[in-house]
Amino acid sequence: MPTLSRDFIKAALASAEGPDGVPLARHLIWSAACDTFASVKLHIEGVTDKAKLDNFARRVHGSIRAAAAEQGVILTSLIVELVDEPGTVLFTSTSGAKPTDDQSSRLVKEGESNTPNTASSTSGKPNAQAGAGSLPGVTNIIAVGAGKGGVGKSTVSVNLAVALARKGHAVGLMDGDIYGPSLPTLLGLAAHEMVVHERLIEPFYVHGIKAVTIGKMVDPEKPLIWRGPMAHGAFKQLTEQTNWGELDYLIIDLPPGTGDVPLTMAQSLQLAGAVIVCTPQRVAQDDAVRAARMFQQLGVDILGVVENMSEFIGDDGKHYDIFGKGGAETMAQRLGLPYLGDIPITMALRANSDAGNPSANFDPKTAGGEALPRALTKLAENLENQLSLAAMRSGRSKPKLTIS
């Protein structure tokens, strides 16, 4: 029997026409199914009135509704969006059930329980990580999340891997900035064609890491303008339908903020820690602040905080501070967070990121001097003592004596 797909919405739109004589399947930009639930997204060129929008979206509709109940699948929700030519959303249709808190995220609030039966923290906080399962073959889930967009998260997680994969372990790399993915060019994947092997996809291997990115699943070009259920079911798609393996560490790379995606993996993931990661000035360490007391309501151990661009050091050797180093370790030291470390600015980081190939960031001779690979090594050997005391603190293990 057919299942609710992107393939199977395709396949409904493709045999239906639409008011302007051109089939529906012809003005898709953009489908998404997770488990009942499906969400689509349409353009048709120089339609703006509210009227015709609303007979195309019926018409949309009618035609995956129909073509589901003539093959037997089961549709509980559809969201029908029509954008301009930028994305820019100009009527909304909604059908169906609205999806509940399996298929959905919701926003946390405080003193309010994130479902029924949901546990609460010892402070008397929900904490979403009651209810959260885990990834068969993980042994650690890290997330990396900044409050601010543009303070080199991304960047930190793809050296933080690779640093890590460097010291033996298995490593992977979820890309689960879903809006802006950054890993197809910090890791040099556009050669790269992706795999699904059995209805799982297969990660790439590269640079010693396993990573998987929604990159490399859309047109790099297309703006990605998703919902709360969409980014969700694409969350889990890459969480849940990827083939990882056995794995020491598995890194995911979140969105800036508090939104949907930090509240979806928090909900489903049942996480060793997260990173958060700020630069050195006033406006970063606001919302870093918000990031850190998010994780903490959310019932997610924060290993530290990582200060990126912490100065610039110039081919010269000289170096300059030009955000003012050091803010974001007074900030974890004031919220009583551990400080991971510092990683600076350099000529060669910026080249390496954008040639994508992270080693070198670990070779004094391709990384512009020892002061970037030693930062990147320090900074994996301190998460890894943090991960070390959250795991005795949680009882997930416990200290080992040794006589000789």
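In this text, rigid core is short for the largest set of C-alphas that superpose within 1.5 Å between two forms. Numbering follows the first chain given and starts at 1. Values in this document were obtained by computation on a predicted structure and should not be read as measured data. Compared with the form predicted together with ligand ADP:
Residue 46 shows a C-alpha shift of 2 Å or greater between these two forms [criterion: core-superposed Cα displacement of 2 Å]. If you fit the rigid core between these two forms, you'll see the Cα of residue 57 move by 2 angstroms or more. Once the rigid core is used as the reference frame, the Cα position of residue 388 differs between these two forms by less than 2 Å.
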The other form holds:
Amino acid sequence: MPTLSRDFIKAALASAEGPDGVPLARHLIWSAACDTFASVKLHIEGVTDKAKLDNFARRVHGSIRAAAAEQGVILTSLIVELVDEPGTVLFTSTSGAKPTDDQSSRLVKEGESNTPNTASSTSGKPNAQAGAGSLPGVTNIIAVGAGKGGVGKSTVSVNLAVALARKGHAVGLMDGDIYGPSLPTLLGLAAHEMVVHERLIEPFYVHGIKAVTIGKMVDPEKPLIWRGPMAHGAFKQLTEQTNWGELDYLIIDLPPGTGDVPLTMAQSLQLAGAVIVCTPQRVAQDDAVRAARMFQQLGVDILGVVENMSEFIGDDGKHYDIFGKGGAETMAQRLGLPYLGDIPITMALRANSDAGNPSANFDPKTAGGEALPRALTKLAENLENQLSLAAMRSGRSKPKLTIS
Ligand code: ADP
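Please supply the coordinates for the form predicted together with ligand ADP, as a counterpart to the form predicted alone shown previously.
Every component of the complex follows; first up is the chain already shown.
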């Protein structure tokens, strides 16, 4: 599949004229392109009228899209920012995923939401998303992070989402790990086609949850190299341009570590809180502490710590503490954070994950016994309890006094 490059963007704008008669390339001050995503920044002076700015941005979108189409490039995302001399953003517009859509109808201006106005959730639960940065219809946004990769963050995100759905909640799962999306594998999305309808990505509906992943929009074998603003744009598009509908929970699987994406997320979304995944070893704990500090710095409530790969339960029923046990709980205590529980390391969990069938982790017959379903269900229960406590702490809900 052909892809975009920075030089390509420059060339596309060199041959197009802006509404002021000056070639668009003369306004270009910054551009980045990777794969089928691009982000450009143009300098424009003395224009404050929104309609004129909009017209200008449309020309930029039009020229880049036309040039891309000529090369057979399917443009997944294009972000255009117009800035003045001090660099203040005057206007932003983003065009989304479906190249055959009418370009003009898919421009999203800053301050506007293109998500359908579905009003607030009717679930009656504490609404953590009131005010700026909320997603209409989504009650609780929960980020799942980890200090390092490979500790099972995506596995926990997926199974937490499925566990909450099995308790009767409407759940969405977003693959915020834009550098290494694993949801296509973990949810078995290989045969599923991405659909964009009226400017919005339709989430996949699998295993009782709605899911979206950038992994279905890009070549799975290509490295995903994002510069800061592009990572920012891609993350925002996935969250804001998906037709989530009414959700009790939206789980966001973050990239490992403490990079741009958590920053974007904390800036743009009002979160109910974050979950930190950690394995029992000392090095994993040290990284998890860094992740915890990051959430705290970003003002995100930490709902709790999960210990993954806590112990191995053999076919003989014996428990083996391969990586140790209890390290994450000790760390949580040390930092004064809630502990949500542990997940054993099991062959079944690994195999069900590779097969893209998380539902199988909830049936003792396909989960290698009772321990795994019990642990996953308990995790979801503890998370819900912590959410209620967090809502009370922040004044979003009041404790109920029942007198009998
Ligand atoms: P991360 O998102 O932290 O990079 P993943 O969730 O992708 O990690 O997990 C890495 C690998 O470990 C996957 O193959 C997954 O199936 C496996 N895995 C994760 N947790 C467990 C577990 N508790 N038992 C067995 N395999 C696990």
